[in-house]
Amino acid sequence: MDIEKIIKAYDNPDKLINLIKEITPTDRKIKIMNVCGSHEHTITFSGMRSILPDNIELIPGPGCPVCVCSESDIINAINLSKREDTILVTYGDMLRVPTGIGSIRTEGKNYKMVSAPHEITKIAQQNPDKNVVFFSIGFETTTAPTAAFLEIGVPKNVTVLTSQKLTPEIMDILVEDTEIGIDAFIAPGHVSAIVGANAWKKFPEKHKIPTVVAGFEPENLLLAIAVIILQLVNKKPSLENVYRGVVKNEGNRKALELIYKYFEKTDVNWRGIGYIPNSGLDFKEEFGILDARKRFELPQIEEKKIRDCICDKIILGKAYPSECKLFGKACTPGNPKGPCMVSGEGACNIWYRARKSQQGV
């Protein structure tokens, strides 16, 4: 049976969930690490877990950028507010991430949340005497809308704190990592959407695991699931795109051609993690008046483990909220203490919420 089939004889998601039990081999168990997380909501709150076979463990990756971002940047983004000359603007979520000085929130002086860059310009036009920085954060889809707005042009006030990471390269770890032991991975639908089907084609082709790009729905999300059980039965690991009306195999060739024209690879920290290769983007030599780091020559700050958190466990697919012996307790999304409780996105804030909800709180 090939997903063609797939598609247009299991149109819902009984029929489904029905397939899956009936391909499931029952003699091993089966880890499918989803990076993206979105896609974690999806599984969490429609309850995916619990009605799929037992030996069907659906794991939460590092699908939160917010989760990832390296503790000395937030640091360095604190201090930078601290400064009279200095206006620091971020997105929401990054306010309240915890280091090991307290957040942007609860340490910082001079800042101001922003929903998207273009908000910049107008801070920066009614400060002209303020040094306004961005701290950017995120994967390629944030990255893109950065991209963008640095072609339309910036204020000369403006200066950019990039702590952006790629997605490819975090699964290539991962999948390496035995004591993880992924069969498989459901690739993310928006990171898709700007780097094309055709990024993950080397889990197939390099790592011979299963890989398949889905979208948000529950129904998607089965017949991903469905796919990459057909394709360990088989003992025939692919590339499969169940997403096409938003994914395409290119990608976006003019969001990655202005993420490319400012940026470059680099060796980046991941919260929890540690250094990747070629993980991250920093400015081209050419943008370096953009760059923040040169601009107030910012100091590499060494990363503390917060005390029984386990985000970095949590992060690689190690280990779930539930086993953290703070959460929902020390920690809870009024008051984290680990960066995966922040976000709407992060593992520990959406089982936390799950739970919340299934008890009619």
The other form holds:
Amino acid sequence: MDIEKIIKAYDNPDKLINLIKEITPTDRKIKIMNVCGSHEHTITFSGMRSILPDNIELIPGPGCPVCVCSESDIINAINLSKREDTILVTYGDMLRVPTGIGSIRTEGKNYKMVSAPHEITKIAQQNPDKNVVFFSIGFETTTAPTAAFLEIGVPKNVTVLTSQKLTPEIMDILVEDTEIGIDAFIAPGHVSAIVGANAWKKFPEKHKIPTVVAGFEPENLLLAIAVIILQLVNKKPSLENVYRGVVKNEGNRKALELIYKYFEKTDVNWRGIGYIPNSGLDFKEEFGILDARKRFELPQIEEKKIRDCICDKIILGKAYPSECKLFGKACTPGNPKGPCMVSGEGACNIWYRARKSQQGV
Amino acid sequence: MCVGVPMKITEINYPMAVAEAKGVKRNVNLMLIPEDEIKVGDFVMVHVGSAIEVISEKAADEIWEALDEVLALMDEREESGNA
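Starting from the form predicted alone above, please write out the structure of the form predicted together with the partner chain.
Below: every chain and molecule of the assembly, starting with the one above.
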């Protein structure tokens, strides 16, 4: 399939929408999952779902890093921040994620927000008598910057509490779950910049699922959807990359080298989903000195289900936010009950904001 | 957190740099890009303070156009919602 020809022939959103309408088979549902909060953001705010044929389901998957961060890690972070000798540092979204005992913001004591890991160096230098613990959460797009920060060299009073997850590994689980029944993936744009478009090859090759790497513009996502439908119609699943300005097939080799210099794959707990083998990263033995889990002998804490919250189903694409009885009532961005309502990348948060603006409330 | 922003490199003191976008300057970690593959004037995609990839000026413009478009969609919907 020649993407360049499609781009040339269908050079605006209206043409792409018409193409999708023309070629989409009407006899079945087509479930296309995205695994990136920014994709879900564009899809929802552009109103794409209401424009495309009804039988195309655009399903938000586990694309929100704070939504899948395990409760055990967050409670450990809260407890670290309560120590007089410690400052916990993390990204803003993490501060508000609820757990059975509250959030870092409501229950924590000594904590600071950063927007980039290198800001931690200054905090550590200004507080030489404190342990500064960086709560490093997220997918490959945040893990690579953590590795870059470590590579520069960090002050001795800095350790890292890792809660880092791998996207291709969770997609493996999703694809094998027949309850979801995914027909195609829109692969995440910036995770792909790190891991490379080729990281998704296994989905068309092994699972016969069309997979297209896309950027964040509505037109680019429509192009990805058109390519997916064409592949499904022609029964020729393949890997395509329509975000070539940023994503290389082989990814960012230096980023991958640095990630796997410091970290190795390990089984990690995805909130609401459970432990998935080799789906996360933890420090290699030789970098144990940087590992807050070791330094502070942090325990594993059992996860508690949030009453009536269906974030676990939403993260896996088994339910939409609107199916949750808490959605927009007991659970809002101002008062989130579940992790998917916290971050601007969480499906519930995105749906709530888009719906609120539509309703004129 | 996963939202990437294209920025233009204005100063390099490898592995750190200063990058600019829309008149805002930020310190950026270049450690994920080999030193001989980046120079002042280049455009990079920045995630949580690290440049994760060098991109062309054309790609940077297109991505900013897309970001502006998405932000405008949000404003439009939020304005109409608040009207």
